[in-house]
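Just one chain follows, in the form predicted alone, and it is written as structure tokens.
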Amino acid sequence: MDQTQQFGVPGQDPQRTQALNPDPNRTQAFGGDPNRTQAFQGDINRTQMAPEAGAALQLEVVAGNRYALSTRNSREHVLVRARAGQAATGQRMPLNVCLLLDRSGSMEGQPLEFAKQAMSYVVDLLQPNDVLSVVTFEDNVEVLMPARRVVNKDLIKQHIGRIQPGNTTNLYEGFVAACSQVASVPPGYVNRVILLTDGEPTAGLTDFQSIVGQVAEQKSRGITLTTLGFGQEYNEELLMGMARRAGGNYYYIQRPELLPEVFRKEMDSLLSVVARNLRLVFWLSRWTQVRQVYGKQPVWGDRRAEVTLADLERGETLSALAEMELGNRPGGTYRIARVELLYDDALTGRQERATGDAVFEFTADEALIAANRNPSVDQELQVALASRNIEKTVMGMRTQAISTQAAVAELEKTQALFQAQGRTQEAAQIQEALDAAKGGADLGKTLVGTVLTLDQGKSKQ
């Protein structure tokens, strides 16, 4: 094998952790670097950076197995988890929100109303210090305000009120316009664009992937975008796929009276965000690969794999599970990855980072492997299978190819798993499908908020 230098002293196999002491599989504690993780002594499967006071977050890192085959090419998991730190209640960046409206015609009447009338508490919501920008599209695009400090509330609650229906739907011109005011602000916010939807795209770039495209652009940029489809018209696949792009939230709204409730319900999730525009690293050592990263989509490069991760929110906890190709090896204790996360913290604003080790001992015993997987790593990964079945139920019933029926019974099985887990979010998420389902509710609609969730890897601590 190539022994050319990667980390560590020039000389010795790249590979290897050095150990401080005799024990030749002992992983080395790093020092006087505070941003270099330590690895636990006796348990070299969890790597943990101890965060600086007041960070805004911790960073975590799980092997999926005390050891690994060293005889031949294997596969093994890595777990990422990142929790927020102990943020003080109230204390928060301004925000710089855009509330992006389709005015189509087939919004004419009660959706139109409660639509401003959800804008009008989002007003409410915000303070002084906060910009607040709206656009409206129909067949054209209007800017009805631009963006500018919430001081005239009544003055910004005139300008909501005189919105009236229009024609076809230009989504894509909308949200570039509705980017182009967020982006037009100073830095030092917090940004989002608040879409709120009820049909296909009819004019403009009308697919999938130009629509997609755009959002991960201006995701680059720092405009995250939360997506809500009202009724049963709008296309759930697309506003799933752009809030997924952006690491916003997905909302599916069955009725226009809950219009308030949901607008409400994503203006606390936008005041608690504690870190943004999250990236996560793998910089990986020689005879290792990144397969997969379970519901993200990595940017593959020269020994390294990066994914966006959402906003983090107060009280929260994001994990993000990889599954790694590993080459056979001498046996012994090597990292395989140095994990690192950066992101913005909402409050101070500034870029910070954390980093983590994943760490394997290779051996040719095979019984030894099979003794030591880490529960917590095959739970996740079962999270993440669950949530692709979730995904494949909904085609399934939207292409026919099984029943409501069917549907039902592998939804059951899935809630199962995940009380059985103990993640009583996310079962009582598949609970109020099934109960809405029963009411009449698109089940499809409800659901891929629930993958969204799921490959998000978000979870209350």
The other form holds:
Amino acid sequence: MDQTQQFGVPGQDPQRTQALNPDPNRTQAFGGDPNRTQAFQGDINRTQMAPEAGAALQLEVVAGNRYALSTRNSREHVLVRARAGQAATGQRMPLNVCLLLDRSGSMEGQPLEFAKQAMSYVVDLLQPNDVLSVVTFEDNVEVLMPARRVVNKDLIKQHIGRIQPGNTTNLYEGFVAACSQVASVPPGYVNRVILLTDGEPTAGLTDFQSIVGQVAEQKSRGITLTTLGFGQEYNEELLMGMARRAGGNYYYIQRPELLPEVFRKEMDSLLSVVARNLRLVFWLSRWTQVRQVYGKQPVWGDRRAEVTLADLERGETLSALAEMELGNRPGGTYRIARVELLYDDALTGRQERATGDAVFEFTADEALIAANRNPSVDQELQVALASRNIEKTVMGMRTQAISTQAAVAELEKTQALFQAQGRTQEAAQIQEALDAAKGGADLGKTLVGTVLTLDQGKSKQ
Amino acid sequence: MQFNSEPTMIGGAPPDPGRTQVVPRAADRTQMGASIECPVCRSRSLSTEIFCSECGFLLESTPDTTSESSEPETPFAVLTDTRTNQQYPLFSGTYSVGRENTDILLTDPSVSRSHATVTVLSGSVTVCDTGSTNGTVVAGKRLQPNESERLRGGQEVRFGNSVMALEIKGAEEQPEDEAPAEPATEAIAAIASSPEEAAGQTVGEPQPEAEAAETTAQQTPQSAEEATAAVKPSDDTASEDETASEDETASQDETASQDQSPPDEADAPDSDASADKAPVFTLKVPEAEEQTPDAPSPAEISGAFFQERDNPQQVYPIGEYGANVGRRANNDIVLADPHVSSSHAQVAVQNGTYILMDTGSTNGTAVNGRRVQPNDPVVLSEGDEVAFGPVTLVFKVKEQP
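Now show me the form predicted together with the partner chain; what you just gave was the form predicted alone.
And the full complex, kicking off with our chain again.
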């Protein structure tokens, strides 16, 4: 509670976020908070536009083929694209960010110093109506700063500056503490926990399933997580797995001096979120099943299948490719699935919904089917398969099942595919990994990030 | 909430130029509008709908019934993934099960690419393991590669970590009545005339418990759900007991034949998984209770070995040429704890002396509570407690018998 008081400067509305605390300051918070008004008036840093009349995103449903086979079971693809409206800018919703810092012994020295610098930088980027909390973990978890609005930046930075290295890495408890800070704030914010760690979890619950399970649970409450892996010793599978489950980002930070830059990137990404909590539901017609949604883990229900998508950023497109199993039926045109996308508009905070239909014409004419494949869906399928391929290559190299040479050849092929499809970012990431491999370094840390972007279906226009 | 404001594009637009406007559905629902009967599935949809709400057929068109296509029949049985709830209808014939390009596609990393097959034949469902890494378990019995086992309605089958429940929709074990749209049923029925016997034979001697469990399950003639509920717990116990006893025999055989084999070989499925097949995301979760019986007991090992301090049943033979210790599967001693580094330490043998060296692990190695420096060899002696990160093992030397 000491910590709380240090930050609880009267009149600066620290209690607003703690709904459960019956506090005398509360009344003050609504009346005399100078920062509240400030937030809406004097904010020059941000583009201020009236919220767009249109929706935050557009949904597009593309059938992998105009035709499907009517005479027996067949498999076809359905591509769903959620595209952020370019014009979807405006007064953003305030952020509710928790910085979750690993201060285990291995962070001592330069890494910790750069991390502090990066965190101070985040403090600078926040506005007075944003909420920030800071949690550090080693053996124990310390809530350095409970969730509150960013009013006294210097004080916050002073506290960040005092962080000292400790011993082990109790990632699980740290994450739970961070989420409870984020969850203590009433709705109406864009939530995110930003985790920085440099090692494997070594205390508390340390296994993949428990940690990722916890991430999934928090995600279902609307808390997104971004993971920053620093140095060579952290577990990239775990961090990527966490980010994948949470619909956030994953970054590999090779050297400490890159820390501030990566935090800036992440804040950029967070500030440009236009839609959150995206849930894509396939409402299936009779004789239709979803076999798989590439790179995602669907939950099946009665004649429906549902996947979650990552937060959508301005200028970005998220795609999801589903493989459908279609039963035979009398020839004719059918809507095999109604596709519904539910999301929270990050500008208005309202839940919205967009729908589309996946329609195929069922015919017995196989030649017609062969001639009418949709090339853009085929392309997307190649990308999905490339992602699995990269995963296999990384795994193969790690277990020494394939030689570096073979891996390089495999990656070069994948890179060529990305080049051909104009996916320059992924091609560049593979180049980075290839360079690392030639220098004998671990290419897994970069490549799991590529796999994550591909599996999340992210692409920029 | 606006329902039709979003500019939704439809892929592969239906050839239906006549229809231009749609009345918002939600508004329509409250009023009792006229309805149309679908010419394909005969269910009724509101007249404002373009597509049949049941089968998705474009309502204003007419189905083409000239080709030999027809409505699909109802499945004979349905396999349901107990975790994701995904359903796999089974008609007749053989279905491949696995993680890639299979009929029954299971994305769980513990499932092999080609894992097993499920065959529906004359009113019975059989499961056959096709050499999977993490195994196929039916009624508590782990199948040998290429071994088939019958799966009954209400029973569960486990492929790796994916548990599927079978629900029989058609009539089970009644080939004559059943005939699930399969030609030449008599011939097939003749081959598999007695699935009971066939199953019994394959099950064979080694699993009396499993059979007992199965019989109990069958003798409970309750409603379907109750029966399932009753079967599950007994299945589970059977599964554990069974795997345990079976694996024990297996591992005893193995230790007898090759003394130096590290205990991880005994529970090969798991370590193999991380070695060559399991995808990136599998982290080995230590399951002490299940794996314990697999490991050789101290009495069966010759030479030096490590023994887990907190679980003396778990021993790791060092072997005459030493051993590498680490988290990843390519080590001789695999410690599946995430704070053990992938390559953590090594034990070398020189003239009968065992020398331990930390190979630059993250969380360090300590002997009797004293942390050793990386790459600095330390001689081990009987009873030394060696901590690899959080895992503490006791070093033991045993004279050759």
